[in-house]
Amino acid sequence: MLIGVGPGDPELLTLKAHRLLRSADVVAYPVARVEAAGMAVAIVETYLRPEQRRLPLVFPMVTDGVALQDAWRAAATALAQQVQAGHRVVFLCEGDVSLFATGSYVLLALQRDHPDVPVEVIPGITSVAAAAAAGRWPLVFQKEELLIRPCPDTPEAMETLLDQAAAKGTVLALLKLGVRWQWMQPLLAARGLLDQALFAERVGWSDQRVMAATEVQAEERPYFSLLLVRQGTNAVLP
């Protein structure tokens, strides 16, 4: 089972994910290094049973394609071995398994290298949905479009994206702001969009911050930060 555990708040786990997690013999989860703690397992820590075996799987934070492929295949093999040994296994994924997630690559590796291993994917709440809910900020109205993507790397690319979104009435959900907020904030201010944007970081965790973008200074923010931007709407509203 590949289980999406949501963005951070243990109470955002679905009932199905909770049931399968509690019934598992082996709980596998991603870590960046052998000795590191995993964010996904930290979310569900309170639900784990003492007798459940924990299986951390290393996914290095690198861009080298070969190293990444080796990690995904090794993880898939480790999971398949546990299933073939007769264990009930879950692999935890922060957020949703299908959205910019390590679990997506593990799923593909399982399907390719271990096609006889049964796999079920349990969706999880995304940081985008959780941020919108926390900020009481409706994501899309009526026929609006929604684009979820990592934040552009340059101001020029962001300008182009905003122009395209404005022309089509597309709401933007931009992930991984981090250091980019230093130039993003003044860019949005110059276009008069700060008061139409919602800023969120560490969604679901105890140090969560969700606020109007006008309240956030132009400085580096955590890696797990995101922005929701709407450039007006033609929707019929109350």
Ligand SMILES: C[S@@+](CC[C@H](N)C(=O)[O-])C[C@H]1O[C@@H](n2cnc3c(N)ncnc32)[C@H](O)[C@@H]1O
Given for the second form:
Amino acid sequence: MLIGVGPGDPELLTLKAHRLLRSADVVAYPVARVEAAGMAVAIVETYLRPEQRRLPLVFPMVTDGVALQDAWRAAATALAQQVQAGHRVVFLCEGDVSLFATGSYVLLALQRDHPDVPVEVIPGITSVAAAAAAGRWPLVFQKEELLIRPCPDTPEAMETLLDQAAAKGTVLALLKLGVRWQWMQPLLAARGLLDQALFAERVGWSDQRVMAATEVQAEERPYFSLLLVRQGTNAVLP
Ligand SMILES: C[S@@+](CC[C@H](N)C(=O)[O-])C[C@H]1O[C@@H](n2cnc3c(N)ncnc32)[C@H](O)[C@@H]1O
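Having seen the form predicted alone, please provide the structure of the form predicted in complex with this ligand.
Next comes the full complex, this chain leading.
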């Protein structure tokens, strides 16, 4: 059972996710290193019962494809073993399971290596939806398009993306903003877009920062930050 939790706020999860979490024998969750704290488990800590077994699964923060694949397959095998032993198992994912999530890789590894293990996916609330709600910033209207993607790696690629988005009336939701905010802020300022963009950092956590991009200085921000950008005005209301 892969379940989406949060992001951040423990109350941002479905009733189904809550029920399955409460009735699980084993609660598995991603961690970056052995002994490291897990973000997804921190979100639901308040719902866990002492008798539930916690199963941290290590997913190293590396780009080496082989190491990552090994981690996904090892996690899938660990989960499959728990299910085969007759336990009710949940694997926690921050936000939604299907959006740039470790849970998606685990799902694919389970389907490939352990096809007999039944798996259910319980959707969660994406950081994009949570940010839009926290900022009271409607995502899309009428014929607008929405593009959810990682933030481009370079200012040049961002300029191109903004040109394309402007031409098609596309609202951009850019994840993995973090370090890129240093060059993104002046780039948006130069194009007069800062006041049309919403900056959202650690949404749902006690130190959440959700504000007009005009209010955020050009400096490195945490990995858990994103940007919503609409170019042009929406004339929905009379
Ligand atoms: C690996 S993706 C995970 C996305 C997640 N599965 C979801 O449904 O939103 C991580 C990126 O999502 C965004 N993100 C996730 N949680 C966030 C939060 N609480 N506040 C702001 N951005 C968040 C950030 O852009 C971060 O770099």
